[in-house]
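Here you get one chain, nothing else, as structure tokens; it is the form predicted alone.
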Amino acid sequence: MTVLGIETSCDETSAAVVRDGREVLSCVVHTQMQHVPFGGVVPELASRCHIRLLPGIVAQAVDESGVGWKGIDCIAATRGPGLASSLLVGWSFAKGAALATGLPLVAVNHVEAHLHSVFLDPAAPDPAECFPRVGLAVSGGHTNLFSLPEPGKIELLGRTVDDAAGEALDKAAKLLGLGYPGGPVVDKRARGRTPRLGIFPEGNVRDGALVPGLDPELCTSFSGLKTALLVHVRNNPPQDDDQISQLCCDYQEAVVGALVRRCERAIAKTGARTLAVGGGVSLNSRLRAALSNSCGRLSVRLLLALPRHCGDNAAMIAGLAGTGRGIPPPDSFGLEIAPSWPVSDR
């Protein structure tokens, strides 16, 4: 099964080839750069940008994968969730895409081809082997830990009730000055330092209620975190780049920090004996070491998706569908976009 996918649920535009659900044979991916200047992706400028750029993109997909299109077995694409006016614009061309070729349509979940980004490396295990697991799919837009006990089972056990993670730290960054996206650079400013524990909360959810039919142990919220910077920030501003990075490396451990212990009371929780770890904040170095350290004392293999495959990338999209996962036809091509696609057993 050779797949294309087609991905631009917020502000990527990307297409990819990939074989056997694993065997990335392209992956292009253009990074829209016009949203530096308002601190946050534009809905309206995401949307254009997708409109020009992707019919160039897919097509040196196509060409760079060395099959041409008579290789392609299928079309798969976000679907969701994501912003509205991007999903459209890849969801459209790929059903028109499909139509014009006679290939089949899959529909694909965002946020579970990032738990599958992990088995893109080469180097990973077989995607058989590495059950039951705990998923962490941890980004600018999602923070979400599920539950994957057999081949075709998920479950959310806990999400974020207001903020992502990548959020958050891109909020902290615009705060202290360091521009958008932010996340990279908090990272980079916190290294080389060691935390102050205590400086900022965990991001505790305390009301169930915020989370019915989950474990509010294994939710977070961190719009209260950012609220405890901009406070801190008020009555101790900041005399110095050299505060400002400290101020970084601690608020970047209290997120990284509640990561890792709802991961762990996740695997508690479940048994567990494999973490995968997608979306693009799982390129943070601390996170990276955290969750290392964390599992190598539970005994628990820890899967990571290579850097170029952390971020939004169809090669994701594609490799997904190639294992089978996502809606097929005939149900696929009467399907609209869904913005807010919670991931399910199908």
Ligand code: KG4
The other form holds:
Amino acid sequence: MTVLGIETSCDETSAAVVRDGREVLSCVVHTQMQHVPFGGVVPELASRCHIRLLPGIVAQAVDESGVGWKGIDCIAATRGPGLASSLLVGWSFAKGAALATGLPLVAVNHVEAHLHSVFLDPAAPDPAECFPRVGLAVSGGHTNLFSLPEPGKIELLGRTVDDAAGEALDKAAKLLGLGYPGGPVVDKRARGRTPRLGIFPEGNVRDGALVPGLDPELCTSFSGLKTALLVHVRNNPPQDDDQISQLCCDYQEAVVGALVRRCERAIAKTGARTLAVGGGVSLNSRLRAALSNSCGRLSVRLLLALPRHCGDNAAMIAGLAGTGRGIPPPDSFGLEIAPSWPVSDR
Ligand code: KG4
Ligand code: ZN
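Same protein, the form predicted together with the ligand this time rather than the form predicted alone?
Next comes the full complex, and the chain you just saw is listed first.
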């Protein structure tokens, strides 16, 4: 099955064509840069940009796939979670395109698609051979840990109660005057340094009432980390560039440590032999190294997305739909966007 995917949940405008859930025939991603001066995504600017660019990006993806519209069997688009005004553009476009072409329309969950992004690497194993597994989706908008015990089953194990990991890195960079988005800058500045441990808290969730039905040990709270940085900088203002870089390293280590420990706990709890990690923060070099270390020690297979599939992209949307996941017709056409759509079995 060859699927055209459309992704507009935040500030990336993307379209892709993927065959049988794995083979990326084309993937066009436009990352909107007009938000940089604002230090974060401005929803109205994002949706206006999606409206302007999406038709051309879809045409380019179909063209570059080499199969043309005649070779497409299905249209899949992100229905949620994400920014409402951004989701509306891609989801409405996909409905229109499906009506005009007579192709089936599939509603895809963006967070679940991040978990699938690891399988877009031709070197990755067959997803069917990777059960039971633990999945971590970690980006500027999400920090979610899942158990995937068998095909068609997915269960939320943990989540952040406040900021996502990427958001925590973005806010730290902003506070240190390093610009936006902060994750890549913090990563670069921290490289080659030894973290000082214990300066920043790990981000534990102490009150189980905040995460009903979930194990607090598998959840995170990163907002206190940002406050700790604020207090630290107020009491010990960094004197030079070198001290700022050291703070980046210490802070990043707190975020990475929290994520790795939760993955380790989820693996112990579920008995999973595979860990799959996707999302923009999975580009982080320290996180990749720490996960690789941890999985090596535990003899767990680690699957990381290719760098080009870590951030938001439509190949993961088309890919996930190509494995049979998502909501197909006749239900799909009646669906609205779902800005807080949780991942579920269906
Ligand atoms: O998946 P993504 O493109 O969009 C969302 O769905 O949020 O992720 C963007 C996030 C931002 O917070 C950005 O700072 C972070 O991913 N990020 C990184 C790195 N590259 C991007 N965080 C840490 N290290 C990186 N190298
Ligand atoms: Zn995302």
